[in-house]
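In the form predicted on its own, a lone chain appears below as structure tokens.
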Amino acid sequence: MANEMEFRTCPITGKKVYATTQNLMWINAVTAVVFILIGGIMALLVALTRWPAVHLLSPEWFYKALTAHGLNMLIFWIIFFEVAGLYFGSSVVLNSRLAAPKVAWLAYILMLVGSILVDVMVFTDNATVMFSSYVPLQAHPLYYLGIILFAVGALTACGIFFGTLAIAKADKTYEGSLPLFTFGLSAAAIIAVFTLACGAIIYIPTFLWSLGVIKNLDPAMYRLLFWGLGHSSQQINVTAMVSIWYLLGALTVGAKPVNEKICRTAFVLYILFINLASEHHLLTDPTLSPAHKVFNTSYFLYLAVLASMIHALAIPMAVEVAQRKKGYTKGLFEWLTKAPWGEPGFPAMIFSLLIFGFIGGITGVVYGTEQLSIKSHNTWAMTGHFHATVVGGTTLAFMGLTYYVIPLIFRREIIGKKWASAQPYVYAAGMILLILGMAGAGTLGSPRRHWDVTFADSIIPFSFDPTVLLFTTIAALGGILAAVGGAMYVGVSVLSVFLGRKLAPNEAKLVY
């Protein structure tokens, strides 16, 4: 193992990088890869067992698929890359030496070890319980202990992110306040930490109750805590999102913030309101009274979606001035033609704001209003609108920024540059089909988590619009499009990572 202390200085942006923080970036980040390949697959399976045409796998085998497709993607494939960007945005942007990294390996042993143990479980067919494993159906213990395990590693390595932050103060190794990239990655742990401590609380005593310790779980206790780790991680994601997105407008035009008070001023909404978003799960349970969830819907969700607004506004706005400054004046949109649009980067953070912002962010909104959600919670709109959020708009931010960061910082070249730069487009394109598609079947009533999106074999009376077959069409083929863009984002990740060539170490050399 590196010692602690040994650095380099990057050639590009002068920052001192560490060879335990690479290290540990590396390994994080592969490992993410890994399991998007994992979720991949699966998403690809379940596209083609909704799309009636086909109706590809078993009920048996489609339920596996969809559980195994929600905790990789959403959990294992995020969190992991999450993880490897904490440490880039303390250790590597403030020039600061990692806190504890003999922990902070543990801390990934905890990770992997817990996400492997989660993922046997669902393949042995001892999971069967989908993303939310709603009790009373239950699982191995050995599946509940995964969940602990991988939830209590990523704690450590927030704990290690603030330490990290502690030791840079201590060590001043920057200037002033915290970079914007930093702030809002301080942000996301700290939402992450209450979001993490939900999933670790309600998944001991469950995981107690499967072993047969605790006769009786509550399922209202139950479903009021996963949804604490459920849906706010989510919100993670999202603050990590909005800040890569400031990130990756410095990498690819040098935009910086016109006002980065009011851009630190909208991550503190999202600490104080964006967590609250996840009570829409539980509009229907007797838990909560109806002035909470009247209050919780509105006037609390607004002010997290003020934030989203202003990160909507302010990120366009500091590129058209950072492209305005580079003599890009010719009338209204000269600076947002001449953007990089062949670079992998901006097109990334282009397709991810607007995906995000105007398709997952408005139904969003919508969804979680009092009387919509419970009209469509339990339909495949409310999947369309997670799929804006997460995919459209996190995942392909996160692709992105890979591009940037396998020269900055494993110093590699780009394999397959033209894949690269295409990549984008064939996922964005894919997503926006198969979120269409969804939220269209779901407005005429197809449900969510069903094997059968035309409900023929339910005992459930179902009134079916052949209109639904048309959006399941677009859904499958969008999904296969985004299948192949997704495989296209693994391929040059895995090959630059492994088999590009070498940078010299003094080569100052990014994309293209």
The other form holds:
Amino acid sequence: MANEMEFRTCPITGKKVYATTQNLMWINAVTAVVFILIGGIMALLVALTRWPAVHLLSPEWFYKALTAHGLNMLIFWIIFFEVAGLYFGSSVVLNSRLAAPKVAWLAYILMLVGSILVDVMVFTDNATVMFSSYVPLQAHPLYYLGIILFAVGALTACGIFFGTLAIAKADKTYEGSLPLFTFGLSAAAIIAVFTLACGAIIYIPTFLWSLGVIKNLDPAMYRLLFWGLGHSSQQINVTAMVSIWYLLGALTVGAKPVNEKICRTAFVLYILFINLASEHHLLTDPTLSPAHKVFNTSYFLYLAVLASMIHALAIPMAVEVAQRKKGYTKGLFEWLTKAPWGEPGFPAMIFSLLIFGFIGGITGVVYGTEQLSIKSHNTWAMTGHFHATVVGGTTLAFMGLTYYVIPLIFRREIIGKKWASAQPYVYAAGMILLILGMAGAGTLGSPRRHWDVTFADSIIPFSFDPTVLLFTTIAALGGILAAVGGAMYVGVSVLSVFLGRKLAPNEAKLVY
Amino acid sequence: MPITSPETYWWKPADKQEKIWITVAIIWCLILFTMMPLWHFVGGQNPSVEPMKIRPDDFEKVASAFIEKYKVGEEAGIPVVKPPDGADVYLKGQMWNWVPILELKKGVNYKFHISSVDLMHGFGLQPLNMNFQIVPGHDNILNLTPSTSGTFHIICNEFCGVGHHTMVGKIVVKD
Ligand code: HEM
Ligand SMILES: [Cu+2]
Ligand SMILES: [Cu+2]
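Taking the form predicted on its own as the starting point, write out the structure of the form predicted in complex with protoporphyrin IX containing FE.
Entire complex below, previous chain first.
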């Protein structure tokens, strides 16, 4: 293990990069990419099975692959990447050594063991329960144990983040307030602590129940607490993604937040109001009272939405101001047309913002109302909604950032720069088609988590309006395109990290 | 840069354009904020408003009694039931059927009790596309008045095991 005090200075940002931080970021990010590869293969298999023209997998394999897809993408890919981001946002951005690197390695090992345990259980037919594992559907005890180990590891990583903030403050490695990026990540980490606490409250009894120690668990209580975990963790993703938008704006066009007060206040709104929105998963459940539902949908949701609306102005505004300063002042939009569209970070940020904001945000606000939830709950439209938020939004932002982390932090030259530049376009185009297909089919009633929308094997015959099949085909074609985009991402990043030319200590490589 | 500390004191007043945008956003949020309760009270198309617990074996008993009392036939091995006007209707989700098949009258209000006797199921009424989560141990109570006649199907849209995609039920509404 590297010496804790060893560091180099980044030629572009002037930041101190400690060797321990760099190694930990490397291992977490590389692991994340392995999981997006597994999740991506499952995505393609699932998308091709849902398409009646191909109907690839058997029902057993389909439900197994769908469980694996949800877990490997939503939990493992996203959270390993976020842990790398937390170490970057605390140690590198603040010029500080990382708090307790050995504990950070322990966190990594816990997360890795947990995720391998989960995947082994899923692929050996011991946990075909979907990532939500709704009680009383039961998985093997080791499945729940895997999730618990993973969560403990992730919580430890949040602890390392806060510890590093404290060290940086004590060592005075920065002056004044926290940088905005780190401020945003702190908001994410605070939400993470609440989220993982909900996770512990629900997964520990469920683990005991699977062992037979506890006899009965109320399925409705499980759903409430599960979404305390499941939805709030999406807010971690949103908050991390918005922080990355600010960062990508800075890396690609030198954008500076125009008003720090406004941006920071918006992050605080996320911390305060977003967790209670979790209950919108239960709007069609027989458990919450109407007063509760009305209060939840009318009050808390919209203050978090307001925060996103604020970022939706602040980020394009920062980009416009930076571009106009460079002299792109002709007409209303020269700042946008002359933006670095050929550099992967810029289109990744813009598409992430548009897909998240327009498609994800609008569908989210619509489906999150008490009455329209009836029209969308458990349909494919819901799957469309969260592919806009967590895939078109978060995942695409993470992908864009990777192309800068590799040269700046891992010191390797990108192999296949053209592929990297094209990747956000391919992925975004595929995702938009996939989402529109899912939303269209779902609006006509097509269910999520379903092997056969033609209902060929049911004893009571039923078939949908044929338009459903049209939308399903659009979704499948979009899914194939997105899978190509995903493969381009994995290909470029794996090749570059392992085989890319090592950059000399003060060689600066940013421009594509 | 968002990765450097702000150079100066940053608690600065917002710019005019920022103020306009935030004001518009807040007004929009306030409209939504008032629409939610308003629509709940004037719209009358709400999800279950009577949260109630019922043990799965108790639900099985009342549902069986209901089926026995009003059974008028059988289709594909599933009982067909025609409840009297205004009766309480029991619909049971089980792996992988919705029991019974119901025959209802147009324009009559029925109080539906829907629950599961095993796993979670998802009630999906087609082609209207109305969806409710069906949770074992809890009674999803809905006041429904069929306003069109015809045949409706209930699919299952919550994963309930390997036969999930074969789970289809039926409601026939007559004039
Ligand atoms: C190539 C890219 C992707 C494609 C083609 C794709 C496609 C799909 C499809 C077809 C489904 C199945 C819907 C159903 O039958 O209900 C699905 C579900 C899902 N996907 Fe993706 N997806 C992709 C990427 C991602 C990513 C990056 C994430 C998360 C970061 C993600 C998260 C999920 C989740 C959470 C589910 C729900 C699983 C469940 O219902 O239990 N997907 N996806
Ligand atoms: Cu079912
Ligand atoms: Cu089902």
